[in-house]
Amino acid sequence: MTATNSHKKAKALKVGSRRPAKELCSECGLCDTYYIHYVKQACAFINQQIAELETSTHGRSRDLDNQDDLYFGVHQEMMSAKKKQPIEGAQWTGIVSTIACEMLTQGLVEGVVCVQNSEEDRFQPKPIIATTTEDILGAKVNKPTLSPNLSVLEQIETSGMKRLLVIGVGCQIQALREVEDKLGLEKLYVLGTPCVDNVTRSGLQKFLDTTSKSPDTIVAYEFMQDFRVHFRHEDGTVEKVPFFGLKTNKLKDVFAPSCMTCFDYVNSLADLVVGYMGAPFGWQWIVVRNDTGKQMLDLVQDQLNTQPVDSSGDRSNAVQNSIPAYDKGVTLPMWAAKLMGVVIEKVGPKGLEYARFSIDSHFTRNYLYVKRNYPEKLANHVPEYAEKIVSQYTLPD
């Protein structure tokens, strides 16, 4: 079948409620369009190929050798960086907004899919077409919640525009990167935020519920560099809950089985990433993958005070001890999880160390629950990056 006709039978395919990838759906919304016909292919969950993907997107796969490579992915450089003048109400400083409205004031692009808010609930995503830097613009802030980016597919080839952005995380990547010639685009540009940790609407609330002491008022929150989630409310104030108090044996199934399944934290397969692990607290952390990456940031360089990145500390001994604390649903008493977040801020690892600290854990965590859960998928769905970062460690049976 030719690659016309294999398209035209996609077109023709009735969308409904179908997920091959069952429980591992991540909900990234390319199973509610006629591009569903490319899902076993497509999907992250179903058929993990990463490796595969980056040298076709990126022109090589990682280097294993490389530890840089090994745990960032495919890139040109990195840095630390924040604007000179933030967005207001941003998550961070807004150099995502930024980006994705200068791309499309300059002309290089016609639509960015993104994601707002629905009317009725802040967390409750809703993925768009901005085609005005409006709709951009409330688009700011993550939402923490499994969201149907790609549901918007269609509508790309039925408006007509041949120069795209998305904004997406690691999963909705892969599945876009597997279809991208399909959407009859003449440029595709692809910002991406690292991603961990998703829930469904109802998982965050449950989140919100056990660990912040007002849960109705958070307009954002972030697992952040000194050991604390920072919920911010609605009056401006900021909450601090130390990583090591939260209710762990409580949370311990409220993230998405298709997060403790992921091996993408870094979101390998977009042109430029822009996260926060990775950078000094108060900075963005940012990967330019290649050439288009790289003309992506040039739109913005004037507009962000830069550093080099860092790494100090040793992350070794905090991920292997926390391997058994998550694995057993320990909870230290609020006291003693505030010491201990004090004491790691201060000799912790900081910098490109911390990031490397927080995909250790994750990983991990995630390889620990494939081999129990999905046996059968392990030798295929787990990265060799990924195993290689495993290895380090000794895991619970």
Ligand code: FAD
Second form
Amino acid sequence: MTATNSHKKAKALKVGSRRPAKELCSECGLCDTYYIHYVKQACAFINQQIAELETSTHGRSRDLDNQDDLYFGVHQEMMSAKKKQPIEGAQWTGIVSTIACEMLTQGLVEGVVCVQNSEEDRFQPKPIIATTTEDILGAKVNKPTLSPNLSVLEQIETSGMKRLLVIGVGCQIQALREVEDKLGLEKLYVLGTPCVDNVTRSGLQKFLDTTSKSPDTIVAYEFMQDFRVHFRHEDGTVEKVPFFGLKTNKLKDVFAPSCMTCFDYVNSLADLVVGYMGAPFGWQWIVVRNDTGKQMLDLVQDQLNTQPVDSSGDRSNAVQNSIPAYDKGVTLPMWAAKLMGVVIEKVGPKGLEYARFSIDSHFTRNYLYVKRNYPEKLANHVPEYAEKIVSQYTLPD
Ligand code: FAD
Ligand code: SF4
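Could you present the same protein in the form predicted in complex with this ligand, rather than the form predicted on its own shown above?
To see the whole picture, the full complex is given below, headed by that same chain.
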């Protein structure tokens, strides 16, 4: 049986009814398609194979003795950037949407996999294959919930498209890379964002209700480099809540189990990554992983202000101290949380050191979660680079 026939046969399994990763499923969408046939190999939560896929995608896996590679993955260059003319309503300045629009209008691709929101709910994801710049711009801003972006994969084959851009987060891209050569494409471009602490739609509501003064008017939010969550409201106001004041005891179960076991914060397998956490406040952080990523970035260089990445401060003590505090669900009174936020913003880690702070905090937390809840997965599921990062810290049992 050919690969095409065998994956189509898998459609006979009731589509959408199966999630082999069970509670660890991140709803990436692969299992809503006949590519479910490849799930045991492709699913990021069943078969962790980042080093192998780095080699097939970028020509090498990360060099664990190189600190930047260890933390940020295979790359040719990193920089801070912002659009000279930001796109209003984008998550940051809209670099992701701009690259996608240029790739479409300049004819590099025929379609763009991205995620709009449903008509009824601004945070309910609706993946699409965009074929116009209006559709791409309709997908701007994060849908901060698990999103089945790969659920549109079958449409690629039926549409006859040969050149495609996929925008997505790490778990989606890991599964995509595994099935990439089965999609009948001549060229696939992957534009990734970092991702951490994602939630189901109901988990998101709990987070917003517990943390914001006006959950119904929020249009976007971000865990910012100034150690505060910034909630952007409909009327343009920004509400800031210090990380250290979050009601950790109430929010402990809010993050999806998939995200509590994820070690691909930086989207290792994308050609180009656009985030914010390695950049100064107000700037976006760009990681060019390979020649394809460089080609994508070059399309928009004239629309960007850029500056080299920078790094200052020392994250180590802050990470070590946060491990038992998170573990015990400690919540500071708001005045103390605000004070701590102000102090740490002044003297705390900045630029790439802030990114390392965030990676270390999440990897240590997730390592403990896997060890306690899925001890049988620990050896194979935690990539070697993450083990090396976690080994710098003393963890509770
Ligand atoms: P825009 O031009 O506004 O475009 C946003 C793009 O994101 C759209 O193309 C849309 O299709 C896509 N998208 C929206 N929601 C999802 C989703 N749920 N799954 C997949 N794709 C989606 N960056 C960091 O540096 N550190 C972080 O911790 C971090 N966490 C993130 C968590 C989530 C759930 C997401 C989606 C992104 C996260 N990012 C993080 C990336 C960052 O928030 C911005 O998305 C990125 O910098 C691009 O901004 P922009 O203005 O260029 O994007
Ligand atoms: Fe399937 Fe994706 Fe869920 Fe894994 S994460 S079980 S590939 S839908």
